[in-house]
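Only one chain is given next, in structure tokens, and it is the form predicted on its own.
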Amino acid sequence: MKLLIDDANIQAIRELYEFYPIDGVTTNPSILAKAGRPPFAVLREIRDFIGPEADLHVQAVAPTAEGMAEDARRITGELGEKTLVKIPCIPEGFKAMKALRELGVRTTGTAVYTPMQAFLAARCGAEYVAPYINRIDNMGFDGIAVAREIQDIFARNGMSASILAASFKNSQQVLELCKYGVGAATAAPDVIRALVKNPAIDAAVDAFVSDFEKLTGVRAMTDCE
């Protein structure tokens, strides 16, 4: 399962890339609004840091298929042809996905709440579909179960699209989808950090260091006899 950062804060992105096996970055208009800077200035900074081959997902905002296609051309023109254009899984979005498939533009079907949205997006050429796990939960349904159902639909129908699960509230949700083998998950920095945030882990490491220091008087192998 690929692991992506759902954020546009370049400092947070740099920090997570330093410590974790990150595969890319996802953004949406709300995330870019939090950055408080011109969108393409932020996106170019992210692309320059993660490199031209890493996955970068950027959302089209126009309400019509034709406008989404125009947005896609601007996005890929500014950020490179490897950039994935996020298209909402609505009728106009499906029309845009089909047109962009013919142009060789990579797309991600976003705002996915139902398995049928995901199925239609995959049929229209989306490379990824992004079910909103926690938002589905908040509607009274089971986001993890929806993602698993989408995964099963893709497998049973021989579809090449992958899941890019999004909208997580905790690391346990990420774990459940990792165990099921979905293609990718994108999470906020705090959720990614929580994947290994555990007092028992810290206590075990501190005990090892303390015992070694008592034995040798130093805290590193390179400093001992």
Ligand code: E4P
Second form
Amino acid sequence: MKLLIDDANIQAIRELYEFYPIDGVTTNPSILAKAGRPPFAVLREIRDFIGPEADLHVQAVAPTAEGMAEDARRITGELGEKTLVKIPCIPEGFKAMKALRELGVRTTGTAVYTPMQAFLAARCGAEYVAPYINRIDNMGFDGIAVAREIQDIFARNGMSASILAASFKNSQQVLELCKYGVGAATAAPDVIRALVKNPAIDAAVDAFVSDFEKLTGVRAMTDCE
Ligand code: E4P
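Form predicted on its own already given; the form predicted in complex with ligand E4P follows:
The complete assembly is shown below, putting the previous chain first.
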């Protein structure tokens, strides 16, 4: 399962890339609004940092299929051909995905709340589909179960599309999908940092260092006799 950062804050992205096995970055219009700067300035900064080959998912905002295709042209023109254009899984979006497939543009079907949206997006050529795990949970349904159903539908229909699970609020949700082997998960910086936030882990590591220090008086192998 690939792990991506669902954020546009370059400091947070740099920090997480330093410590974790990160495969790319996803954004949406609300995330870009939070950044509060011209969108393409922010997105170019991210692309320059992660490199031309890394997965960068950027959402089209136009309401019509033709407008989404135009947005896709601008996005890939500014950020490189490898950039995945997120297209909402609505009728206009499906039309746009089919047109973009013909042009060789990579797409991610987004705003996925139901398995049928995911199936249709995959049929229209989406490379990824993004079920919103926590938002589905908040509606009183089971986001993890929806993602699993999508994974099963893809497998049983011989579809090559992958899941890019999104909208996480805790590490258990990420773990459940990791166990199921979905293609990718994208999470906010705080959720990624919380993946290994555990007092028992810290206590174990601290005890090793402290025992070693008692023995040698130093805190590193390189400094002891
Ligand atoms: C991804 O495609 C979504 O834009 C995003 O992950 C939604 O996350 P949220 O529910 O935390 O806003």
